[in-house]
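What follows is a single chain, given as structure tokens, in the form predicted on its own.
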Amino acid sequence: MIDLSTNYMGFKLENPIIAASSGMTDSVDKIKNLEVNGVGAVVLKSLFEEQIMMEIDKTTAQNLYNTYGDAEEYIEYYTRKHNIDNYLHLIEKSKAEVDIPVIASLNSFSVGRWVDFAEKIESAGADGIELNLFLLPGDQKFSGQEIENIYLDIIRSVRKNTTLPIAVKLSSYFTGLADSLIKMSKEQVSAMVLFNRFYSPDVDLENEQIVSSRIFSLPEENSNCIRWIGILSDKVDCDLAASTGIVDGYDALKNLLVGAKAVQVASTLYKNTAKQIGIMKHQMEVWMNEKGYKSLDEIIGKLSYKKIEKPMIYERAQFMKYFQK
């Protein structure tokens, strides 16, 4: 019999597939029919920085509006539809009615009295933090070592309201990337998530407007994962799992592989359904099994940069051996 379970930010999951935070893990039903199709573990739909803020003092979110400009009327419908005091019962009534991990996800760019909020997350009986931080480095006025810092300060803030395991879900926006990561992984964080996805813009020519691209993630964006895990798994001290572009079972192969302990899918759901999740489980037990492993602890950074012969293959290799003349 083919062993999924794997330990990611000291849990035991019974297989590493994590629903990610999104729209599919927004209500009790959400997640129990997640939990009844197979999967590991779920991080609840984002709850972002502004909505406690607004919560906190309504002029501070004010001043957040006006720093945010058309994001204003989102953050209104948003705030109205995704309170706190919901978010704090979604967190109580699924933890009633589910025994796999949940995680709550904070999405945030700043330091503020908001991460004392990670207290009545605790409170509310979530098993871990998932803090979704990204700040896009578009301002030369911050150097790249300042955006860092903030992301520390970030980490280091929640870290002192709550004894809850952290995961850090990051952008490969990082003047050095490597160097980045490493540090964020000894500041007691429990795992790291590569990458989180964002709002893409795109140009509609005809009407010349600025409007939204794919929504979905699309597979061959995973190797950039692919890449940034393998080389990592090795030297950060937390686990690591992949997201973006996972769309079956092999995929998540390919990302345990070269080191990550789990993947958080969520395209593949709307796309599929929940039932997608007993597909990509029985793929990976049919590879195992014909490959004559037993447990994913036998495959998992099987492939990392430290073990394979020639691990520059995940720095230019390819390069080289496409478009050398």
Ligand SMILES: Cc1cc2nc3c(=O)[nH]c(=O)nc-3n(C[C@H](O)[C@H](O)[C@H](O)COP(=O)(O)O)c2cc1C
The other form holds:
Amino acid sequence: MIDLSTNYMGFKLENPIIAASSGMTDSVDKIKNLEVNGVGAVVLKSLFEEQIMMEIDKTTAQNLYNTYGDAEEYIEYYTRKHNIDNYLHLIEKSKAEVDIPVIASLNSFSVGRWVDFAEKIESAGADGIELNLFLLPGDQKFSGQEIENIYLDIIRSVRKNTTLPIAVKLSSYFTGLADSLIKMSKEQVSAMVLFNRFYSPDVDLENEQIVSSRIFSLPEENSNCIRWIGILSDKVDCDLAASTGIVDGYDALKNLLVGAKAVQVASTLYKNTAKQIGIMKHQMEVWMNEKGYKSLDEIIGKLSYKKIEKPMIYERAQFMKYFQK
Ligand SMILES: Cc1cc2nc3c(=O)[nH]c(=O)nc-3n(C[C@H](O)[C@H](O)[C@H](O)COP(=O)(O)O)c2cc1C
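The form predicted together with the named molecule is what I need now, so please give it after the form predicted on its own.
Next comes the full complex, this chain leading.
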């Protein structure tokens, strides 16, 4: 009997597969279905800073919209349709219906009064909070250090407003990535999720317009997680979860081997339905059986930076020896 359980954010998960924050986790029925299909935990669809500000301070929220230009109307429509009471109900109802940990998700880019909302999330019964933090470093008025300080301030102010375990979901857009992530891990957070994946632009050549690029990830995108989780898992003061490009049980195993305690999946659930969770667990068990492993404890971090003989492989970035004729 293979033991797939893992400890993540202070929870003992039956297995390491977490349904990532997305439209797949925005209703009680979908969450129940994920549990029936064997998911280890769920992260609810994010509640956005603008949604909270819309309810507590309409003027500030309106100013925030101005920074979005054309997106303004959509954001206003979205915030009206998905108000914060609905979000609190989603937490309460999910907690009443499922036994797996339910982690709420807050998206933010600044410190503000919205942080008080962490208290309400706790009262609604969420088991933890995932902070989905992202400031696009595209404004030259802010130095890398200033942007990093905003992240630290947000984490600290949410920490003051709740006793729940906090996970921080981040991008890899930091100049000193290792240093920034290690610093954030010391801010009484239980976990970091590496990495978020964003809505990105593409160019429609036919119509000569900027459009949305692929919504779903490709498996190749996972190598960035492998590198950074491998490098950082022995150095940060919290658990790590991998996110982006994890499609099947073999991808999950790779991320665990380099040091992730759990993996988060979104695109593969959209493409293959919640049934993919069962397939992933089976694939993990088959591999572990063949290799003679009985539990995840034996494999988590086995190939991390400090554990392997030639850790330079994680740092090698140039293709010196490939494609030379
Ligand atoms: C349709 C869609 C909606 C998403 N919404 C959110 C969100 O509200 N909050 C969040 O933190 N991440 C959100 N994500 C990002 C996912 O949680 C995940 O980090 C990302 O898709 C990479 O994982 P994947 O390769 O398994 O898709 C969304 C992703 C998709 C595809």
